[in-house]
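Consider the single chain below, provided in structure tokens and representing the form predicted on its own.
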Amino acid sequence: MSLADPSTNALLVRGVSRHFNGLVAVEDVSLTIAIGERRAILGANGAGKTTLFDLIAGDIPVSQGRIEFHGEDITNQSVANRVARGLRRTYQMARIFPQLTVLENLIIAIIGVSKQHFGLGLIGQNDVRRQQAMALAERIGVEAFAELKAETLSHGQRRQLELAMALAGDPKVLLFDEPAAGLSPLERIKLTEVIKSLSRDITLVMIEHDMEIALGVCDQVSVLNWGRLIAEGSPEQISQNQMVHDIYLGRKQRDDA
């Protein structure tokens, strides 16, 4: 089967660009990401990684190009439609409800993807959504503090909670934005274990500055520099790519991209 076969690909990004009043944030980027793949998006600060995620998720429109999700053109679809089709994302700063408990955050995530509308007060101990929320908590390892308010969690625990929320409704593709940012060494080890435990039914695309984590959990790596795709390959190939090392050490300038 070809790389363009929608039965084998979760995401196709074709010639996607985004300009902000003359500033080029993403320029003619193309990606082919297979179903079940773990893909890392690497690059220095300002490389365009989060903007690329914003485009795929629908948070901002593309200036040009095309985005396909499991063979369907979603370029001009709303965020809600993309979520309904199974596309989820996290953000650099965890987006949770700090005054609610961990379990309540997870219940809200489940309600959100189910398109149902009702208050948390109507959910009893035996409600199926509460059971689903606890199953999510156990899946990601946050069940021990399920009844604690989210504001009491450590930074690493908040990242775990956000991941659990993103997994509500069994997404097909998860965009994970800098999951290791600000984590302690022990929290990074836990994060790596959680990522590796995810089912291959979920395609994972991860922005990460920590090359050790990214190269350790991903099948393929794409590297951006000044909004352009400048390298792709296996973790082994990228780890041996001198241009990538130069970029991370700050020696590559825009003219070299």
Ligand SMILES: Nc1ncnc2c1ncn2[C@@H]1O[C@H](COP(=O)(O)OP(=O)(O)OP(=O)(O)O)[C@@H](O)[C@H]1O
The other form holds:
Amino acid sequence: MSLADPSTNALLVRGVSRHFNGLVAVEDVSLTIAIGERRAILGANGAGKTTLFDLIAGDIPVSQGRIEFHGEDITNQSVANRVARGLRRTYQMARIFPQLTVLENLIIAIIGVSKQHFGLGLIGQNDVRRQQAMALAERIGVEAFAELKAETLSHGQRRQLELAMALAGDPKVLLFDEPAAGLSPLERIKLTEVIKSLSRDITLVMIEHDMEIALGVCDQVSVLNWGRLIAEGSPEQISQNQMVHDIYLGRKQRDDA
Amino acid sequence: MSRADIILLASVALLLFLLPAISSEFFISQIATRVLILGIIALSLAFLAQEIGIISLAQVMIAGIAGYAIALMSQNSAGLGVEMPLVVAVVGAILAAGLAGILMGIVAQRSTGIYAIMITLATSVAFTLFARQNYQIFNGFDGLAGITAPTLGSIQLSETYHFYFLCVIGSLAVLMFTLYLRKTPLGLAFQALRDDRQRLAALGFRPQRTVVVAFGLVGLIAGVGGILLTWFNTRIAPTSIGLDVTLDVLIVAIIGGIGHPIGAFIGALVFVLLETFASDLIDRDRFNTLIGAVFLIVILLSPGGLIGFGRRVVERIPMLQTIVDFITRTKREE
Amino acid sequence: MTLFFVVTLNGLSLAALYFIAASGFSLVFGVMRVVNMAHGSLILLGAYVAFDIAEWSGSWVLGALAGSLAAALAGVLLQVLFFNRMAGSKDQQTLVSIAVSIIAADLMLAHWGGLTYQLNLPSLLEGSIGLPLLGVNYAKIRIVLIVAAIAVGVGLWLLIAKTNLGRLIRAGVDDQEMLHALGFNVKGLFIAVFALGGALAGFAGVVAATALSVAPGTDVQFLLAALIVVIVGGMGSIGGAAIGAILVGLSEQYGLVYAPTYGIVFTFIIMIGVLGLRPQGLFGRGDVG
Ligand SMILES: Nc1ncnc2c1ncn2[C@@H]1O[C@H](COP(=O)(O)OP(=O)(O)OP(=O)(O)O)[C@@H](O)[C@H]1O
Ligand SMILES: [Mg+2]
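Alternate state requested, the form predicted in complex with the named molecule (shown: the form predicted on its own):
Shown next: the complete complex, the earlier chain at its head.
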């Protein structure tokens, strides 16, 4: 598989930068991510990982650079257009709709990727959307809470719910922002299973501090530091990279303190 | 609609239809009818606040637009407009309100919170001033008078009891509409939008369009209220939609509580009762002080309004809670 | 041509009045993110009190001081009694201020009745002066009004540019904990801001009662003007309030002369136009909502 061939690229990020009033959050980052690839994004706190996701998803505009999705320029496309093309994301702090039930959260995700944003038909007990939502809930393991308000969920459950929402419809590229953070060991195993079970038509880009998960499921790793891409390679290469080690060891110590 | 809602609606409907049998004509025409009309208009405000989290002070203006529309499409004292068949006039007036709602929504689509309050208020006051100065369409300060509820076959809708039943039907219709809407894709999108607008966009929605549609739908509700109001008063004028009326409707919605559509009608009941019997309590001229104080107390002590207060009372008193649980659960198991 | 200039001057003097009315409203919002819908009531209160005291003492200056002071006190009361207790919910604060404005309007009606009040001009400001190039006489008070607005604007600008309080406003610190961490007496600061905002409202009332006249309904009229001015100019921005006031004042006066029926429509179209392009107003920060 040649990474240079544009027809096989799920995401192409070219020289993307983002500044916040002089603060450089992302600086001249380029990524080439092939269809079906599992890519981990690593980096210390504040390295710019989440901002990079914001840029790819269209939640904030780029200051500079170009983003292509399956060969199409999406740099100036609306978020809705990107979602319609198959781009999905989760947030570092899981963002769900607290006043809706778990099932309704999933139904709204399914409606979002359908053409029925203004649908006026009743969503009955046997509605296909409800069944799809239930299937998603089961897949992620939150079906037991289906009828509860999402605000009652634990931290880890919210994260799982949000992940399930990202799987609604027919996703092509998934951006997961620290999906394992705050999950119990059991939930982590479930998460790893879910990720491993994803179809290889789906491309996954994942920010993750849990090395076991990040290096366990990903084929390629990109490392950000102070907004810049400083290393890229296979998990083996990256785990032996001295610079990455330093940054991560530094981070670990900060976290422990 | 949940089981609990169906039971609630059925009891309300029963009560409203039986009311004439147990109350005076004065109560029906001066209290019950006014409560229903005020409730419908307040519901359009409360529903928007409840479902998409935006307080619109333009709802009375929108009701007024329906009022002017029905007046212009009926026989009126000023001889303005064109008389239309009843169906055309009614449907046209409701659609005019829906369109006004959509336009208001387009203006306010990017605004939330206090900004939305300010913009809708400014729009509404500007419209009223405009209507007061325009004589070609709105007949200026005097407005349009002589608009009576129509006669359907042999039923004279302007007659007290007939008009009351018309208002009952209108109220039940908008109540059912709002309760139904909650269980549709659009209704879900409204609630999600209220929780987190940007998140909804990240799911593929265009939240601003959803906001515009919401304004359009509550415009329809306000339109129903506006037509009934105009028939009730037999006139529509800038004073019918002035700032004081807008604030009255806001007070009604907030006092009732925006947790459930029925709250608007409860708020309207409290308001009309206070208005009617205030003179027994305090100087008739100081009604605004009284209602303002009630409003203030409700906001400070029970932000959820009377509905929220009722809920808390039920939760505090185990027996009531058991009864409520019993009614709703046994029905759910059928 | 002369007409055009006179109308422009009229527009600017109206803008001056609107600016003074909107500045206190915008200031309070800028610091505390409170939309004080009772601002119009403070304006009317200032005017009424000024009238009473001026009648009693025979001095416009004393009346003006008393009017501003009364409104400042009322502003402080609002903060201490209500806003202070519900720092969290902005919508709730707005609703409370609406409730207060309803009650205040009614109580003021009870006390001062439905009459129209006008403050007598201090003799210094009576009469008119010849405008050099135009060869027309123009009421002194209107010129003074423009000067007063500029003074208020410059004063606020100095406050914002040169003082700690100003630094906060510019930084947009509306987070109480943050303020506390920076070593501010938060309560005192907020009370001071409300006092200043109230005083500006009271002064606006004095000016309105002197240059025009006031009556029940003046509160709503000026609240609406302040709302539109800050929606157009941007909440919390003094420069924005100035630009907004000029736009609204001019459009109202041009409208009055050139299209009498539809003056309000011009103002409104400006508001809609600005909102379409910049929901946060011309000079507002990005955080709409
Ligand atoms: N909206 C914003 N406004 C201003 N600065 C921002 C904004 N968003 C991010 N930043 C800054 O950009 C830098 C990168 O932040 P980002 O959240 O992308 O880092 P991250 O790699 O995801 O860190 P973490 O591991 O803590 O999640 C940080 O310095 C952050 O403070
Ligand atoms: Mg991050």
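Worth saying up front: this structure is predicted, and the values here are computed from it rather than measured. Positions refer to the first chain, counted from 1. In this text, the rigid core denotes the largest set of C-alpha atoms whose superposition between the two forms falls within 1.5 Å.
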Rigid-core fit: what Cα movement does residue 101 have between these two forms, in Å to one decimal? 2.8
